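Next up is one chain by itself, shown in structure tokens, the form predicted on its own.
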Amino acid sequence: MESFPYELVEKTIEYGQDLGLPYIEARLVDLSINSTILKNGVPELGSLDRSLGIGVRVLREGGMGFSSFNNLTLDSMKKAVDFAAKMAGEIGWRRKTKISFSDENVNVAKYSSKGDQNKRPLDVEPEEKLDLLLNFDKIITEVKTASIPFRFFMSLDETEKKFILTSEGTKIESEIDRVHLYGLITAVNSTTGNMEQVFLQKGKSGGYESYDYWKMEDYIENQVKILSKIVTEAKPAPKGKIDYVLGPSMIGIVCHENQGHPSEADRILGREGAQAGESYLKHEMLGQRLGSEAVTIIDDPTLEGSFGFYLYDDEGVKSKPRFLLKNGLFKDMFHNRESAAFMNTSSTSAARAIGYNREPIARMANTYLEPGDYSKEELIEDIKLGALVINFTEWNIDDRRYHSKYVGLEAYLIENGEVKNLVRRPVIEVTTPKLWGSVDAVAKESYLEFDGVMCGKGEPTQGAPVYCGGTYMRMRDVEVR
């Protein structure tokens, strides 16, 4: 990899200061992504993509301007800064409420993804990556209990090198390796026509040895066997008001969708309204009860090895855990410096940009349910009628993140405190306050296994690596249809 152009970033800041700009930041990003795709055992695509460029953001006369360039010359840099400055000025004089940034500490730091980096992802040969997927596919084809008409795998690995410099003196350098596996497996009962799909999503920061950490061969074999049993053995789910025990995968999606997205300050302020929706939450609701005392939901970018790992956000603010709900109370939002200034508070280190040509916006990182005081067995033992739902097959939620629907995939009947047969597609339709308000117990075991997903947001879209999960929780008297 050629020399990293630090000097051009420094000259960007100097040029902006010479123009008299009150604030300018430059973010140099070198992102290399390798992808391998296998469909029904046949290689479909392999690629190595690289983007290298600088994003520039300025404040001027109450407006904010953003531009980027990938022709790394002094002339291109000056044109980009001039454009961002003009944009900020034109926006600023039209705005009644001027844009400003919250006051934050000036940070100087250098960090990288840690762990046993035996194999940096981009050092692994393409043949080895394809062989890995072929081995996963072989495991699926050897399961004979149901027809598997469709199998899909995509592996993605990347290295992101970043240098952030601001006119305030913040200087952050980072280098993060990430590994991501996405899979889709379809099983069919040829006799009844029952069909189900399971999504496999794993993501971790660190080396290629992440696949060993996940024990992927055992994981895939187990998932296929369970999927086959669902289409051949599962019985109808119970109806009416019952109790639920949700597993880490189910908890992950509801923490992400029902509490993560509505806690984004730009949604609450309405900026995301025309793109991805708004939020049922309002600024004045901070401190209000949204769930039972058993529910604490945390988003923590600092978890080493996690898919959403970072120690400083893309505005140079030091990362810290965010308590979206603390014992059921609405505590923290996802703030970048713009939304924090608007609400007279501090950034919560949530500014993330995916690539040099995207602006930093409020994003999640690693969102999970904090463990409680019960064992998994204790959650189940006093349920007369209910369901244990391990993962999901589909979900829907409205634009304000208030009304939601989740459909279970691997789910079991609970009867008189015992886990019994598989049940098909239990449906939970619930409002977000009802969801968190119905939780009366949370398991003490921790299941932070660093499953990873890509979270989409923004216009143009930014797919951010995040983790979502947690432990097991119990919900009382939930309507099942």
The other form holds:
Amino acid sequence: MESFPYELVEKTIEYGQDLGLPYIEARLVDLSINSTILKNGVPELGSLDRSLGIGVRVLREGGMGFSSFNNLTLDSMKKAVDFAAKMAGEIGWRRKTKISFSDENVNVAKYSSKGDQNKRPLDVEPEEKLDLLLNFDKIITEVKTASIPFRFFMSLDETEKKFILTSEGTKIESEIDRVHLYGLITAVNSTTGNMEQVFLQKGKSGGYESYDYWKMEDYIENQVKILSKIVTEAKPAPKGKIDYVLGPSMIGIVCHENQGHPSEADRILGREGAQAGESYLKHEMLGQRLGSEAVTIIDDPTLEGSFGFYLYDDEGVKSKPRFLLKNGLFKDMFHNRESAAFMNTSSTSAARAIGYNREPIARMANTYLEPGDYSKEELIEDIKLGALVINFTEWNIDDRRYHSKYVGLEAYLIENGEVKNLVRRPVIEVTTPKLWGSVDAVAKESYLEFDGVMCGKGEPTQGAPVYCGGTYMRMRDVEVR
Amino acid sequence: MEGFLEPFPIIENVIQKLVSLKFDDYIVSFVKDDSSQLRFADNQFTIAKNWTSATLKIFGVKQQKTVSTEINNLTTDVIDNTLENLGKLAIALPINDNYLGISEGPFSYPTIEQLIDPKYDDFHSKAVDNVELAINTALEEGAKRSAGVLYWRKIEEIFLSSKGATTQHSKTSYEFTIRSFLDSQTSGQGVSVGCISDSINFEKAGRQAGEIAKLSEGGGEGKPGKYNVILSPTVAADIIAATPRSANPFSVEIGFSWLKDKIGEKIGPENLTVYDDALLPNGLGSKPFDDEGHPTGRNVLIEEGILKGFIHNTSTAKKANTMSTGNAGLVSPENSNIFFEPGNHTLDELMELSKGKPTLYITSNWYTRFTSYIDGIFSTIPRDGIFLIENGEIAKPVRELRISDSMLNIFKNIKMLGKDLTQIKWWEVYVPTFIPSILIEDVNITSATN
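Right, the form predicted on its own is done; let's see the coordinates for the form predicted in complex with its partner chain.
Entire complex below, previous chain first.
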């Protein structure tokens, strides 16, 4: 980071202190993103995006101000701090409840998560990146069991260098590589006209060695073959009161949507009320039973190589696992220092700012259902009528995260303990208490898998890289209309 | 960093570099952005923000290979280095068969009224009071607490292309959303947006949010089934305007649209005409030129229910044997403003028209997601006030329902449009949309099981 303007960050803090601000932080972010778009086998665009800027956040008179700039001069810095300070004061004196931050340890640290040697985003040649996509596209076109009229891929990689300094003495420097892949594939049965689509999403911190880790060629071939089978072979999904067994992707999305988002303390406090919404959870519900004994949901930013990896959050708090549900009991929320202070508790290291020009807000990192002891076969063997749902197409949930609907993609009928034919678009439309209350068994760790996806929240939107995952879980007596 | 914010020397340097790197065609845009935001929750301001930035956007073509860069770090070294790498990237890529050129100038550009607010600089000192007016109005209507956001923004863009487009453009904008609550399940929303501050009605937005919240008090669980629905402009801008937004050749080619092979087909009723209109005064999406420097205009997408065409850039237009509509997007064409021709009916008249059939009035929605884009099967969650209409009047508030239907069905089943044409843009609606309340027949409504 030779050309990193550390000095300007330090001067930002000094200037804020000279103004008498009780708190000021500055976050310098240097971001390089490379991306390629491949549409139906044609390379539509190669892009290189580069940004460098500083975001400043201050407290004054119980109000909060934020400003960002990318004209990295002393003059711009002073204007930015002056604005944040003036506006924080102007809105602060009007507040009945003053904004403050929870007391936390002051940390000084430096860490990184980089790709393997010669596999870091900027080390890999553009030809090699494009060849990956062209090869994936070729695999799809070689599948002949159904028509695949639409194929779309976008690969992105990034290196994010960050330097956070606060007036309390926190100083965190980090460098993280990430790779992402998005794809959309459509299969059509030309006889019946049945159509199905699968979104391919992979994401990980690290470099291009991740594609080997994902075994992408096998993954894509498998996804396309299954999609082709769904449009040609799938039968209607069962209805009535049935059991479900959900696979890793399905578990990942329900953990994220039905328990991750409602556990965000800023939502519980109403701070996202006009955008992402509030929460069915309340502060006073901590310790209450929200699910069965079988359900423990963890969010852990410290998982090495994960898409949501970080060791210190964007307020400099050392990261740690959060237990959203522990054996069915509501235990932890996602707190930044602001929400923690309002609830008279400590931060749970959930503050994330996606870019120099965004404020740190409470976010998930890597959310998953803790594995249990069962084999997949044991989950299925006593089900009379049900469905095994591996992944999903539609996910839909209200802003309190109480009424959810999921539509399965790869899904199989379970009858008398046996997995049988593919079924089409099974619907799971249940409340969150019903969802977690109906789980009676979870499969063991050897099945654990994660999806790397982008989570949306905030205004302006902040797309945060996260992992969602699990093994397999069984739900009993779900009513399907 | 000297000369950092002087765009012309930077642009001159960029063009020299692009020429020396033997790019055949290029587009260079320099955008200065000064945006501010006030957010509030529980009737109190939660944060005030300001963003200033300068961004260089470059699109380059070399032997029919297409590359782009967006540089937010405007030091000479970084710009030069990025352009060098862009040149290498262009060499490394295969030919883009879908690229068929950029629009050739010189051009003359339309004049659009009400894009620059002469009172913009004064607004900074009024923003807090305006938001407080909305909050207090919602309280007067019976709300207990309100949350929301106000943006105000000014952008200045300098644009030129190797095909003779040279132009500049400035614009201001305001976006205000307020959501008011009686309790966590009883809420209403108001939206007011535009380019001119005098067009933003903070009081009306606060009153609407408060009124709907108050009317929603005591709502019980609704029953699933088939309903006629009356969608407010906020909801219609999301799920009814989704179909004209889907009239995009890029979306069609990747399976992201339900309008493949439907040009010339009747997809809506005869009383439905929809434009993409970049020339609307006070339109948040209004702009005199597109991303190729091609002049913008008003393009009919749906006329009397018939899908007439898609939006296009030069490449997609050539591929479809038609002309650019001035909607470039360098990869995908982009909408400006979606405009629905309004009807003649008041909201009360729409309720009256639905007499005799189970009817819901839905004031806001959130989280539209698809089972399949290509056949348009989706769900969305109504939030804030949902009302059961009986005998042409609001009978009672209901809750906990979901629209689960197909985009083509609900579009086909449009019965009547209101006259309350409103510009909508908020967290859930990203394309500025001018649309009235709309009555739709036979919409599938579901709910979660306990």
